[in-house]
Each structure stands twice: as C-alpha cells, then as structure tokens.
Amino acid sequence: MKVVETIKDIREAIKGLQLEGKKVAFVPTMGALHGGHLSLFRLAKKHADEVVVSIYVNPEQFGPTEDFGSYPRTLERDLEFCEQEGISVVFTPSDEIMYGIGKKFMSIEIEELNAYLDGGSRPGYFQGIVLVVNKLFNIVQPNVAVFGQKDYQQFQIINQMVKEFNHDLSLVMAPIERADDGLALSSRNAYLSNEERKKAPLMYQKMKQAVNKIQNGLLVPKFLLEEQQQELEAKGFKNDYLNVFSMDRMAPVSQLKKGETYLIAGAVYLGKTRLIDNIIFEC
C-alpha cells in the first residue's frame, strides 16, 4: 500500500495503475475510520480493480462554531485499517496541498438542493464539500467513486456536480452500515458518553415507526413526525430536523403519493453530539 501526500505523487500512483489497465475506485474520507467506511471500501472493490482512499479533514465544510478542532484524527490507526482492507493508495494531503497559500478568488454556489436538511442547518457546509470533492476528483480522476447513503443529501449534490462539471466517473451509493442496535455508524459516535450511546438508537427506531405508519396509509406525515420529535425530546434529544423529503430536490413533502419513493431524514443533538440518519422508503 502506498501512502502519498502530494498531488504529484498521487497522480503518478493513479497513472501507474491505469497504465496497467486497472479500473480505479475512489473513497474520500475524513479519517477516524469505522465499520461504515470499511463497507464503502468493500463495495468499491466490487466495482474496480484497485481502491484509492483519501484521508483529509476538510476545514471548508466546518462552520466557525463547529467541531473542526476536535474532530477525531486517528491517522495511524486509519492506515492500519486501509492496509488490512487491501487499499492500493492512500492520499493524506495537508491544507496547504489542498488549498494552497494566499487569497482564493473562486468559490462554488449551490441552488435549491442544499436549502433543507443539513444544508439548511449548516450554512456553507455543502459548498465546502463540493469544493473539496471537486478538487479530489480532478486530482485522482477515478473511474468510480463511492459515498454512503447516511449522507444522502451529499450524494445527491455530488451527483449533480458530476453531471454539471462533466466529471468522467460514475458514482455508487453504499447502504447505511449500522451497529447491532440500529445506530448508524459515524465518526462522531465517539463523542457519545456511555449513557448517550444507549439512547442514540432511538432516533432510528422513531423513524422506522413513522415509515411503518406512513406505509399503512398515513399520507400526511406532519403530525406523525411532530409526535416522533416530542418523544425524542422527552428522552433528552434536541431536534434539529425530522421530515419526509423528495428524493430528487431534497425538499420537504407534505402530501405523499402511493407508489412514490421518499426519504425520511433527521438530525438530532444528544449531548454535544450531532447525529444524522435516514431511511429510503416507498409509500
């Protein structure tokens, strides 16, 4: 396994693989790897001959009051995971490598797709993600890139970026990897206290209950979701959002149609930890 830090070195490593006729899959990460990331690596292997991983905590997607400084950084352990999973190349750039030095004159704006969910709660979040992913795609130039369903809005926005910026690659969405009790795996789960960790799966349970009632004929979900939010708050959660959204525009849906597919998605705070989750379901 090669570990490289510069754009020149990662390009040479990728070029070497592609000159051998190898199809390359790419999984961008912010490190603090866990079972969810490993499931992405394994899915990537099914779509390509070689897998390339980036480990980079992107400052551009963190707001001024968010956890950039305390975000878990476990590079040595992450590299061990990558080697165990048979990753071919790991790209570990610095901020200087990714963004250079001095004033920046270019930015990326997003319309509509980031108005709700995490885009609505975290201004500038997806602009930062699109900026870094666009850079990474230009640097790595993979054949395939893999992202997880847990960040479904991110997947949709990056998919639109690929179309509009004419990146020559295909995207693959991996299903959410969960702990035995249903909690979606996340690097931020490490922030949870033991007591909070026991409570954390409740959000997923409430979302499943809501989906079950919707699929049994409740086509106006507003009051149902308010009930779920009240139950979560009574257990010590602080709600950010919980709603049913359209799959394409990422906009709240007030009236559901039989036979259509939707996304129920939520974000909550449990103590200082922000948890997100979603379920794709057919009405």
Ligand code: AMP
Contents of the next structure:
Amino acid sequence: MKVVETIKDIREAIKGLQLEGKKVAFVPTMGALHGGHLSLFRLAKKHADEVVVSIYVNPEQFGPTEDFGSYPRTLERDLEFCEQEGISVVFTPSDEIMYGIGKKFMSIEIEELNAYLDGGSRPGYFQGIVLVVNKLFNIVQPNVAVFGQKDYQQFQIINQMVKEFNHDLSLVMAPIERADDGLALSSRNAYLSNEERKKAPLMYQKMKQAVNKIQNGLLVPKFLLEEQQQELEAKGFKNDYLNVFSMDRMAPVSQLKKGETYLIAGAVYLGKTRLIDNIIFEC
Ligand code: AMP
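Next up, can you give the form predicted in complex with ligand AMP of this protein, since the form predicted on its own came first?
Next comes the full complex, and the chain you just saw is listed first.
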C-alpha cells in the first residue's frame, strides 16, 4: 500500500495503475475510519480493480462554531485498516496542498438541493464539500467513486456536480452500515458518553416507526413527525430536523403518493454530538 501526500505523487500512482489497464475506485473520507467506511471500501473493490482512499479533514466544510478542531484524527489506525482492506493507495494531503493555492476566482453557489436537511442547517457545508470533492476528483481522476447513503443529500449534490462539471466517472452509493442496536456508524459517535450512546439508536427507531405508520396509511407525515420529534425531545434529544423528503429535489413533502420512493431523514443533537440518519422507503 502506498501512502502519498502530494498531488504529483497521487497522480503518478493512479496513472501507473490506469496505464496497467486497472479500473480505479476512489473513496473520499475524513478518516477516523469505522465499519461504514470499510463497507464502502469493499463495495469499491467490487466495482474496480484497485481502491484509492483519501483521508482529509476538510476545513472548508466546517462552520465557525462546528467541531473541526476536535474532529477525531486517528491516522495511524486508519492506515492499518486500509492496509488490512487491501487498499492500493491512500492520499493524505495537508491543508497547504489542498488549499495553499488560494481561492482568487472561485465561489461556489448551490442553487438547488441545498435548502433543506443539512444544507439548510449548516450554511456553507455543501459548498465546502463540493469544493473539496471537485478538487479531489480532478486530482485523482478515478473511474468510480463511492459515497454512503448515510449522507444522502451529499450523494445527490455530488451526483449533480459530476454531471455539471463533466467528471468522467461513475458514482456508486453504499447502504448505511449500523451497529447491532441500529445506530448508524459515524466518526462522531466517538463523542458520545456511555449514557448518550445507549440512547442514540432512538432516532433510527423513531424513523422506522414513522415509516411503518406511513406505509400502513396510519398518519400523514407532518403530524406524525411532530409526534416523533416530541418523543425524542422527551428523551433528551435536541431536534434539528426530522421529515420526509423527495428523493430527487431534497425538499419536504407532505402529500405522499402510493408506490413512490421517499427519504425520511433526521438530524439531532445528543449533548454536543450531532447525529444524522435516514431511511429510503416506498410508500
Ligand atoms: P466521512 O469520513 O464521515 O466524511 O465519510 C466518508 C464516506 O463514508 C461518506 O461517503 C459517508 O457517507 C460514508 N459513511 C459514513 N458513515 C457511514 C455508514 N455508517 N455507512 C455507510 N457509509 C458511511
């Protein structure tokens, strides 16, 4: 496994693989790797001959009051995981390498898809993601890139970016990897106290209940989700959003059509930890 830090080195490594006729899949991460990341690596391997991973905590996607400073950084352990998973190349750029050139010409606006969910709650978040993923795609130029359903809105925005910027790659979405009690795996779960960790799966349980009730025609989403939110608040969660969204426009929907597919997605704070999760379901 090669671990490279510069753009020249990663380009040489990828070109070498592609010249040998190998198909390259790319999995961008912020490190603090967990089972969710590993499932992406394994899926990537099914879509390509070689898997390239980036580990970079992107400062551009954190707001001024968010957790950039305390985000878990476990590079040594991450590299061991990558080695065990048969990753070919790991790209670990510095901020200087990613952003040293400055941003004289560029400003990213996202016209659609960004108004709700995390785009609505975290100003500048997806602008930062589009910036870094666009740069990473230009640097790595993979044949395939894999992202998780856990960040469904991110997948949709990147999918649109790939089309608008004509990136020559195909995107693959990996299902959400969960702990035995249903909690979606996340690097931020490391922030949870023991007591918070025990409570944390409740958001997923409430979302599953909501899906069940919707599928059985028992309640309309708006009313139903207010009830779910109240139940979460009563257990000490602070709600950011919990709603049913359209799969393509990422906007809340209150009139559901039978046979259509929707996304129920939520974000809550448990103490200082922000947790997100979602379920794709058919009505
Ligand atoms: P991150 O390191 O948190 O930026 O995540 C890197 C990639 O892993 C993103 O495409 C995420 O959607 C994906 N990911 C994070 N958590 C999970 C999970 N529990 N299951 C599947 N994919 C995940």
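Positions refer to the first chain, counted from 1. As the structure is a computational prediction, the values presented were derived from the model and not from experiment. In this text, rigid core is short for the largest set of C-alphas that superpose within 1.5 Å between two forms.
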Checklist entry - Relative to the superposed rigid core, does the CA atom of residue 163 travel 2 Å or more between the two forms? => result no
